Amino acid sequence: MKRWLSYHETYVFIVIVLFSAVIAAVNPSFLTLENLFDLLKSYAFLGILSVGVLFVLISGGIDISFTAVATVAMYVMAVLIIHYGGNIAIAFLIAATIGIALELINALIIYYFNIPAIITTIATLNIYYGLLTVFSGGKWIYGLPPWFREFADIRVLTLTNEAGVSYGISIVTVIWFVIMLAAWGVLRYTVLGRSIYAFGGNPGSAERIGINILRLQLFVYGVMGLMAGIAGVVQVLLVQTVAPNSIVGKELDVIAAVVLGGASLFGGTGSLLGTLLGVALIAVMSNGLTLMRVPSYWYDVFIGLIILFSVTISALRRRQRIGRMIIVEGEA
């Protein structure tokens, strides 16, 4: 028991259970399989982006531009498949290529000009979003190909409720969980994954033991770009339209989910399980506030409080860890 209580994820899980119990007491329809599947589908976009942000935060960096990257990727993808046709694999390939290219620009600027990541990515967010607005004229895109719309309706498991309405696990949810599984394997079982933790925990030591910092940053921001591209396509699958301003501003939700899951803004810590729980808590909170008919503007207040609380806990745990290291070194 003591071991479980030492994990940050345990406390997030307890909060989710308590929050769910309160919401279910107010509105019993919250704890239904149908609502759960809908939540998993609706939050696949946020969940996929959170995987990329987790890689960046573990490495000690930060990225604010990923929503602009995802917006550019999905807009260009939509324009190309409408004019030239294709299939769902080509749609993902186009968006992923654009996402990776734009995030690699972030990585190169941060490395070669030694500009803080937050400054770099705030600047590129405005550049990417501004250029998209200029060239697109802010026009929304409708009329996506039939094969694109049909892919969004695929379910890997279909059930029927008492009213005869079918529901189930969407292909979009499956894409999210496959990505989570692959990312977990990279972080846990590869030298590259351990190098990301090492660099985030202590960049100086990581460089001294021979870790190639440029390659590492290119990989981390490349993963962020890949996730932004995939998330962009998923967003279009969910809403079936493309709007240049539809997802810019969602950065706070994604970063809140990852930090809430235990990733530190100081780098070196974070897990896929924690990130999944962080996304789950954001989803439960948002869905719960809706079901309890709480005005929507309270949502931003809760998100802000969650970030503040999580960062405070993270800072206190970091201070305790450093304190224990000093005591051990002093005894030695």
Given for the second form:
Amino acid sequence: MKRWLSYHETYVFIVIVLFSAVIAAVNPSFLTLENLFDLLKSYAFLGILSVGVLFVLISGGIDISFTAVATVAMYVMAVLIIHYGGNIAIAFLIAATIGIALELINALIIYYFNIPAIITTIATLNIYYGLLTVFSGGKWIYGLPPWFREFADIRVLTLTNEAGVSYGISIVTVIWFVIMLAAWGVLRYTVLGRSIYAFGGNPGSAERIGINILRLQLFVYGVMGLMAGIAGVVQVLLVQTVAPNSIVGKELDVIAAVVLGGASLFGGTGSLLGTLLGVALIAVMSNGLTLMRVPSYWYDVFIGLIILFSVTISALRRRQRIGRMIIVEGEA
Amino acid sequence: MSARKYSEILTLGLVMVVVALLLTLFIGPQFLGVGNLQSMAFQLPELGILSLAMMITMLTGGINLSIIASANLTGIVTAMILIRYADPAGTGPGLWVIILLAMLAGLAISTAIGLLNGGLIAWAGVSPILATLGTMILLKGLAIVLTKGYVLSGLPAPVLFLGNGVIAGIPVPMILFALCALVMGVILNRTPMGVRIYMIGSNITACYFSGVNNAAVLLKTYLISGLYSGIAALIMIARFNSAKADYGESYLLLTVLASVLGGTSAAGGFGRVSGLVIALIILQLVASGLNLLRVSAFLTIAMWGAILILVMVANTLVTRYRERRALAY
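Same protein, different condition: the form predicted alone was shown, now please give the form predicted in complex with its partner chain.
Below is the entire complex, every chain and molecule, led by the chain shown above.
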């Protein structure tokens, strides 16, 4: 019991349960499978991006540019598949390649010129987004190929509600969960994954025990790019249009979700379970506000309050822990 | 050390002259005509004061992502009070009292925001990025709740003077900016507080062990940052004759760019107001020039990003070269 209380995830989980209880008391339709499956589908985009952001935050970096990267990836992907045709695997491949390439540029600038990650990525966000808008003329893309639209409708489990409308677990949800499982395996069981934690926890020591920092940075931002590319395709699958300005500006929401899940900007901490719970908290809250008929413009106020509350608690706990460490060192 | 500072300001000044000459060559003599110079002098102050707000936090090694949101909320609250209680056609001392009170209320809010940021960073130990990210989302949310996304417009005429008036040929916003820059320069260079701000940016642990109350200095830093964003807000609503939840969102990149271009180190500890002012003039020249040349606004944004990276790369290379030379001797 005491061990559980020391995990950040436990508290996030308790908050989610409390929120859910309140929402369900006001509007029972919150607790239906239909609503759950719907949330799991519509939050796949945020969820996939949050996996990439988690990698970056664990390594002690930060990325602001990933929404622009995702936008470029999905725009180019859409233009290419409409023009040349292809299949869903090719669509993902194109977007992933572009995503990885653009994020590797971030990693190279950060590594070789020692520029703070936040400044580098604020700059590249504007470069990628600005150039895309210039070249695309800001035009929306409609009319995606039929095979692309059909793929979005695939369900792995189909149920029917009383009204006769069928619902189920979307293929998009499956993609999200497969990605999380793979990322969990990489972070927990591979040398590369463990060295991300080591580097984020203490870059100096990590370098001395022989971790190749350039390779590590390329890997971390590469994962971010891969996730941005996949999330870009998922977004197009969900809405079936491509708008150059639809997701830029949402980057802080994603970072907020990951931070809510316990990842720290100081690096070295963070888990996939926590990130999933962070996304779940944001999903439950925004869905709950809608179901409780709270006007949508209150949304940011709640998110902001929750973030400030969460980061303050974790900062205070961190301070407490460091204080204890100094006392222990003093006694030894 | 002082030779180095001198050479940096000189280099920036040289860049400014070259940029001005090049743009005049492309656009023609009207680029440096009275009309264009005056329109630039009206545009620069908002960004300038916001950049000062950004710069002081960067000097301590932090960052303030909430300045734009803070400015918008301040502007909205001030505008709401003015629209509700001040008669647009009214005159007399009553109107002036209301205007004064509305502005004080606005500045009080921006100072409170600064206090919130400072408290989170200095007392709770939240990293500046996260703390100001959280307040940014919260403030933007509050701004949307207050306005429901609409534009608030129709401010009393005396307020508009603050954004559009001219005294002795000099635009009023420019005078306010000069005052703000002067006060910031005095704080940074002539007070113990200023020295402590630079010390925290250079080495926060050494600063702590030399007996400085780091928390108090950080708190004041973010307080000043908040107050400056509030002053920028007053000029902004006066110039546009309106307030809205999402004005000036592209300014965030530009404030970082202006600070870095002006020699403020992103890791903290270095940077001067004079450098920032010259950097702002360069940015304003380029922005006006591109506007006159009808370059797309988005291409301009992309270019700002590229310039930011190039300046940072150049800074790194120069530092490395200096270190290598220092080792060789």
